[in-house]
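First, one chain by itself in structure tokens, the form predicted alone.
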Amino acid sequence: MILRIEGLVKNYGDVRALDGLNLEVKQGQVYGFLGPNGAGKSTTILGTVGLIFPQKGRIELFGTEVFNEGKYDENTLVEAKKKIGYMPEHATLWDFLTPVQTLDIIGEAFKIPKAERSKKIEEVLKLVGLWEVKNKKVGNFSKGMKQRLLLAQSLINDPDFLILDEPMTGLDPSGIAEFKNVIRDLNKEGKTVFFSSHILAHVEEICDTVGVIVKGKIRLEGNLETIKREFLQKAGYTIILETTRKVSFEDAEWKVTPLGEKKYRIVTSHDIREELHDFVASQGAKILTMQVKEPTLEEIFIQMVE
């Protein structure tokens, strides 16, 4: 286990930003973190990397504890975080330093030698598209730019672990599809990954965990598409059914609505595929197409914060 977070609870004064919180971060996955604004993901990522002190709770990284009832263990953690690359969400950059300088700077703190870390800063700002203004001002760069020399500074340790904090936000369309094959490249190399995040285009396109945080708790978790299935266990099927010939749906237990003279939506509370097969045989009619419709993350998230 990469991450586990038990009972974690953070009050700022009277506002509770973690309620309990429990959450785990498998070795391999791509985990995204999602949430509405104020929903308590940018203080878990800070009780994380121990920057914030919770209340209560539990935190282990990499199978050991680090923070135990208000207390971290701070030479456990101190190991720990050197396998871990962390993008804040908001983090000031050195604008009087170039690219090279800034992540000389960063390497040097994790001790990484002078040779092995001139290597390192030409293959990550490679990486991340800013090579050919590897000697310019920082405080000439764009927000997107400033956005992937933090995501070079958090590689620049050959992490194990990427935690990444709203890591899209300033870029344009190319730079999050850029963004996107970075992290996907990066697990392929066996790099875990969580980022949080309130887009829910961008979870749903690079992450095969997810986890939906709403008032300091999880309110959702798992595999993408087991979630799907359960929700729509949850809330109904819909089906998109449509016939060779007009059929009645007077007798039917379903909500029907035409959609057509032989199109219909039927909403139940349980897969009817077979059913509808031999009910629409019996009418004399086959069926044309029949589509489970799905929904997507967004349906999902927007019930659970509801």
The other form holds:
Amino acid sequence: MILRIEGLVKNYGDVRALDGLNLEVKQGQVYGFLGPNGAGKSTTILGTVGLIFPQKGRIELFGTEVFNEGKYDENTLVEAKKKIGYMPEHATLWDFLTPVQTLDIIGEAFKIPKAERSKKIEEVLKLVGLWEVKNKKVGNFSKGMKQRLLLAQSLINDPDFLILDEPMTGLDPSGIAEFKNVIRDLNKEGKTVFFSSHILAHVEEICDTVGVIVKGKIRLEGNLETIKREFLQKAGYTIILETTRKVSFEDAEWKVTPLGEKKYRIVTSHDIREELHDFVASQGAKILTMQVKEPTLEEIFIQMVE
Amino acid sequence: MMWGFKLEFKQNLRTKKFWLIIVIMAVLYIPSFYFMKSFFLQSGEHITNEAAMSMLINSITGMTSFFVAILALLIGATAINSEIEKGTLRIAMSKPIKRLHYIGGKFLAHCLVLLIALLFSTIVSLLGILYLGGSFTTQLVVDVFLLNMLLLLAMIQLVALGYIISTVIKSSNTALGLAIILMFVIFMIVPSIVNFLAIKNTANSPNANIEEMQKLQKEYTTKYLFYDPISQVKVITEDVSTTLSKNPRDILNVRYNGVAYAIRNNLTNFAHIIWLTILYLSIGFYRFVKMDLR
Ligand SMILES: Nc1ncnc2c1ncn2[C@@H]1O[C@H](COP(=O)(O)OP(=O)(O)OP(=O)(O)O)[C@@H](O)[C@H]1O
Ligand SMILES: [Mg+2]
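Any chance you could show the form predicted in complex with the partner chain after that form predicted alone?
Next comes the full complex, this chain leading.
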């Protein structure tokens, strides 16, 4: 077991950010940590790297306890951090340094010998695609470039366990695809990856396990397909329908909200397109347009909270 | 510890704050020596070694007690919160570095930065005194060293006070504002009020004279301004030289006692600087070790 969290509780004043969270990440997994804004994703991650003090619970890293009942064992934590790569959300690096200087300082924190360090810096910068700008000041970088450097700094110690907080937020579609490739390659090298996001598409294709956190608790866990099926059952399909003339849905078993004179929103738990055709035709009308919308993650989250 | 030190030192030498203070000190002090020189030339007075040393001590103390003090408080007040805002602290502390080692290294770097600012004012003052006709002696070297150490201690107290602000106030801008207000209210306005009271109370007493007033000022400063390291340093440096002439305008007629003598003579004030520094540092470090870095 790479990471085990048991009953983690974190209050910020009156706000309960984590409410007895349990979580396990196994060796070799790519674990997608999904949740809406404010669900407690960052709080979980910050607790794992020892940057905040939860009030209750236990954290084990690499099979060794680092946190128990409000206290970190700093020596064990430092040992564990040697094998961890962490990428924070909304962080900037030192503006006045270049990528090479930045990674050099980070490498020094791990006491990587000078010669080995420069080799590693080259390798990592090439991996994230910043080798061309290795001697430019970070202050002038675009958001995407800064994001890449944040990833690079988490890789400098060749970590066994990568913890990434919203690594794909702010990247364009090609950036996301590229990022997923990098994650896949790192996973093939044997690294365990744990990353958070509030967008379903981010965890698609690369995660073998997904955990959904809402209001400080894991609500769903498993592989992505299972979770999606459960999602759809909970939230249902939304159909936006336009007809040639007014239709009465009084006898229908679906939940229908009129959106206009001849426009309706219908929410169901399964696909009813065929049935709809017949229903509309039975009243002498025809369907002009029909849009079927799968629920967005946000909508599912909202349903789960309710 | 060395890792945090190196990182912080590099960062500080790049900040505008530091260079701005250095430039302001240079711009204000270099012309003042020029005017003093022309004053001496006009009045035809000759500067004695004793007077030169006493002027040197006053010049360094005057320069640093304002500018370097502001620098110290500002460095301290934004030391931690600004790093949390930027996110660099989360990156640094996710590496295998202990919190106490990191803050310790940061503190050492701040000491070095302040020492550089102090040495700068010392060099400006030294060159100024040489320009006015003073000369180097062994005692001068020893005393300048002692004075710098004394001032450094006072500045460290301000940095340490800043650390507490920096761990309590999340926004670095608010902390900056508070530090500036503190600087003016607690370290400038309140001391003037205390001094004024001393003067007023001497004037009311039957045997009012300058010595009586100075005695009362010193007593009040020790009692009511123990939290102001600059006032404490000023009490100490008062005793570095004694004015011999009854005429207060006769600044060149002094007996020079030395910095070591002045410290020995004012151990209570020296102790105030030390114990508060230790207290502030302990609180600041403790809070940093126990705080959420988000
Ligand atoms: N310093 C703080 N003080 C008070 N409340 C906080 C603080 N930091 C976080 N919170 C609250 O804790 C809860 C969890 O926050 P957290 O940052 O862990 O969420 P998240 O899942 O990472 O959200 P996001 O997608 O926005 O990053 C939120 O309700 C947030 O408002
Ligand atoms: Mg977050």
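No experiment lies behind these values; they were computed from the predicted model shown. For clarity, a rigid core is taken as the largest C-alpha set superposing within 1.5 Å between two forms. Numbering follows the first chain given and starts at 1.
- Comparing the forms between these two forms on their rigid core, the Cα displacement of residue 67 stays under 2 Å.
- For residue 258, the Cα coordinates differ by 2 angstroms or more between these two forms after the core has been superposed.
- Relative to the superposed core, residue 31 shifts its CA atom by less than 2 Å between these two forms.
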